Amino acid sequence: MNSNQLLLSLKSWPEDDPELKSVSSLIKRIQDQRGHFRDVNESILRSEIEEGREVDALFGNSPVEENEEGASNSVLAAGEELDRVTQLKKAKEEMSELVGYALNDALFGLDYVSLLVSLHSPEAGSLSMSPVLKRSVPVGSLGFDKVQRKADPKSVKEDLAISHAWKVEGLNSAADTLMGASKGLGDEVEKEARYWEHILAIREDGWVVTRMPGERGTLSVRFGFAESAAEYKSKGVGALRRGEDGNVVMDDVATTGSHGKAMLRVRVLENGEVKGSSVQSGNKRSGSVKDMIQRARNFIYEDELFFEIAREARLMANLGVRTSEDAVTIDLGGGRSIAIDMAPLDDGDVVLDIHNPDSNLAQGVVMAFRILLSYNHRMSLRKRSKPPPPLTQRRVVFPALRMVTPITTHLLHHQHQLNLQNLLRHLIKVVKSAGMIAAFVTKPRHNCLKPVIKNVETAVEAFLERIESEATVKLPGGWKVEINMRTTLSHPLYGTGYIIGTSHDGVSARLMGENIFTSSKEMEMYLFWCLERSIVNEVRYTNDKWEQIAQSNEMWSIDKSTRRIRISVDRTGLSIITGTTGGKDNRVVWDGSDMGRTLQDLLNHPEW
């Protein structure tokens, strides 16, 4: 290679490995070398440090590298570590003096221990002598014996009377420990025999006494319901607990809601204000384990009554039921509607108020409510005691209980009925006020009555039914109207309908056989047509000096053709609009109210 050629070289200069600079390489090693960083403070960096520079000015080393500022503060503290280095080193040949005789002493005490067991075994005694203590003195020429003391009588009583002083104390104290064992034993076993004792009452009241899930050798109760909802299946055990005394003890348990509530309520209302209440009685003792279990058990019975009954509620919005966080309220119609909630226990002087028949009927749906809610647990055990279904891959949902629907379809039959008796009572004092004959007989929920009541679910189930009323009304001029009101909450209807069917002779009106209507508007209004057609009739049978026009509700005289007369029933009662041809009209009405002229007088001795 030629010299004069100019040599370069096209690799870059080699750099550090960047991994070992990194972050994560820094922190690693740190902790591999301080520990966590929790432990580290500026304060102990800064002693650290200080410590560092007296180490090296005491070993003669001096830093690397100053700058000016660390420079001009080790020559103003010169003198200070001058004093510290002269005491480390001082302190440190005091150290390395001790430490050596220390050693010296562990050395001589080795050597003599060795050669007392090379007497008997020379081997493993001459592996640990020094090596100047095999050449001073021969192997094995240490011995030892024991050296019989001459005891000394005084002495030897003395160790006597303390020995037998000593056994006597250990007696007394295992004795007293003893004792009190066998004290704490008995005190045990009575405490084990009340535990027990209460036990046994509890499962001789009738209530199931199991282990406590969860816990090994505890025992519980189980006041809950086997057919509950999944939600309160493991609310219904209370732990039975040992108490000081030995008398049981039961858990916490809930007995209450919140704000006290402990117990379904129903509140019947009218535009807003309390007509009626149900009756919150219970047991709000609180002292034996028996009143907690039973108020537990009535709260979770209630509890759970509540929860199917707003999970239902929830469903039947379409049907005027409405639902808020604490309530469920069914709207009956007329302003008047059932409010249902959670309440807490009334007090022992309250009573039910049975003069109020609003009281009578809240107190009615509280128990069908309970005895709802038992039919439905007594069903539930019914089909789970049947074979399962066959496996499928749908998703298997449980609808909601039927509570509220058959409750809400009595209340809004019942309704429906009152309001169907009122308006027929009404028309039939209106047709007696007018000088007529008229009546009607009901049969208000005819198909829930059977004759034969086997058992309770019989009874539940014509509960559950389809609810019919019906009604026989007699009108003037031979009408016969028979009105069947039917009530379900299901498809098709929804609600309440009525089928009325007429007879009567034919003439007065040609609209014969069975009407169907679903709603009271229009029910009413038919009503009214019929009794203004039997009037009609009936005018035609007692006075032949009037005859009907087309059909209609309209008459007029036979001898004066001018003569006219409109017969017009509402809600206000019965009207009869008289007047001539081309003259003004009168108006007589008959609200019922009194018994002044009749119709027949109005007709024949008319005033105009």
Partner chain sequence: MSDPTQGVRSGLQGRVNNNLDILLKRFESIIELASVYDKDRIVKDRTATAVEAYQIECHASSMASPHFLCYFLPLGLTNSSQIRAAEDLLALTRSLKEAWLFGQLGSELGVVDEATDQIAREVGEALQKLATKKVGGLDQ
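Show the other one: the form predicted in complex with the partner chain, since we just had the form predicted on its own.
We keep it simple here and write out only the one chain, dropping partners and molecules.
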């Protein structure tokens, strides 16, 4: 070695390879070195350490050595790389040469045999003769003949015995082979028969059995829906293969989503607390093919349903519909909301709690969703049956299905209608408790009655669009109030609107005719106002000692003009504030409970 040479490596010090110390590589190396871990315990290891103390000393520097070796190996390998390529080339050439020889020899053999055969059967022999041979030698020119043996009686006898034995053996083996084959075929036929029996049973159940697309000779069952959205169209086919014993085995198609979520679930929440939930029934455990097909069918339907719900719900954020990755929440106001998500199938024994109205509501909503998707499928079929729209350059985007909208409309309308009904009931009660006459009647969703139902489509359509309810209220003093409330989640209302028409004699109030309100609060205020004025009118009619002050809700006594009353109505009920100018006000309230005292009593026997 030259002493001037700089003996310094510029390479960085080899870093600790985490691979070398990782448990997985350690275990592997330990297993390579000392075998498996079976029956290893502490004492054995200790004794091994004791025995191997001297041996350990030998391995003191081994990691470094290994590293160096590894490095030199890799240098070598790089050098060898080129050699390997040429070696490979060489080997290949050698091999093809040998193969060529073999082929040549085989062809020679074939030619020889063919020529020999062509002596007795020229057409069979000439088929396999090479053209070169045919050109150079005439067909059938090579002869062969048996060497005539002397018919040695002893050897003839021996030959006969041997021939007999061999022929019998050959025939027996042929018989065995044929019997085996026939048995195999028989089994096959039996399996086939069983398989077809099952296929037929599946078909009898109404499933559509088709050929598996893209797979020849395989039958499949189509459980998807023809009118599904493009995302779901290609799904919904399961191959029906023949199992080992001839039973039908269905390909493992998805019967649940992630985390086993297989079915749409609707829950009614009130202030974050679950008040009612729909039931996810399904034959969860059964392993039979029919049940599996059914589960797969159900899942694909539910999955599409949720997909479409989420798609539509995303466009409805302005209407109080919230979406997250795996749930849609419809806000109904008043702390109540409806949550829609996918959930695993219930165990078989869960039944709907029919005494819980919220569970009933949830179940109803789930059912409505399912009916609506089915309806949309029908609509899609109808649309496809029509001539297609003209081709355009623009991509046609299919609008979201309308499923959440009608259901939300119904839920909101129902809620508002119940509110109105309760308000009216309360008002009527209040009026009656004050000794006057009033009544109301509501006709909920009366516009749903109009369409004549002929088939599935018309049955669904009857409930799809705007919903209107009517209420007619008879108030004291000859007032009649007609309330028409309508809910639609599209232009122009985006909610519930009220059209209230009042008819009266026009004495106590000038405002008549129709008024439009878009919130229940306004509607409530207006009804209170109507009731106030109608009571003023009632007092005017029945008691000529009182007179209204300038069309307001105040009246004064004709006998004593300082004596006044003010009639006001609010949520608690009807209150009459009585007082005299300069005196103290007194307040009498009818909140619906029986007071034992009517308004007339109060007016006829004033205590102030």
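If you're wondering where the values come from, they're calculated on a predicted model, not measured in any experiment. The term rigid core refers to the maximal set of C-alpha atoms that superpose within 1.5 Å between the two forms. Positions refer to the first chain, counted from 1.
Annotation for residue 45: C-alpha shift of 2 angstroms or more between the two forms, rigid core superposed.
The Cα position of residue 246 differs by less than 2 Å between the two forms after fitting on the rigid core.
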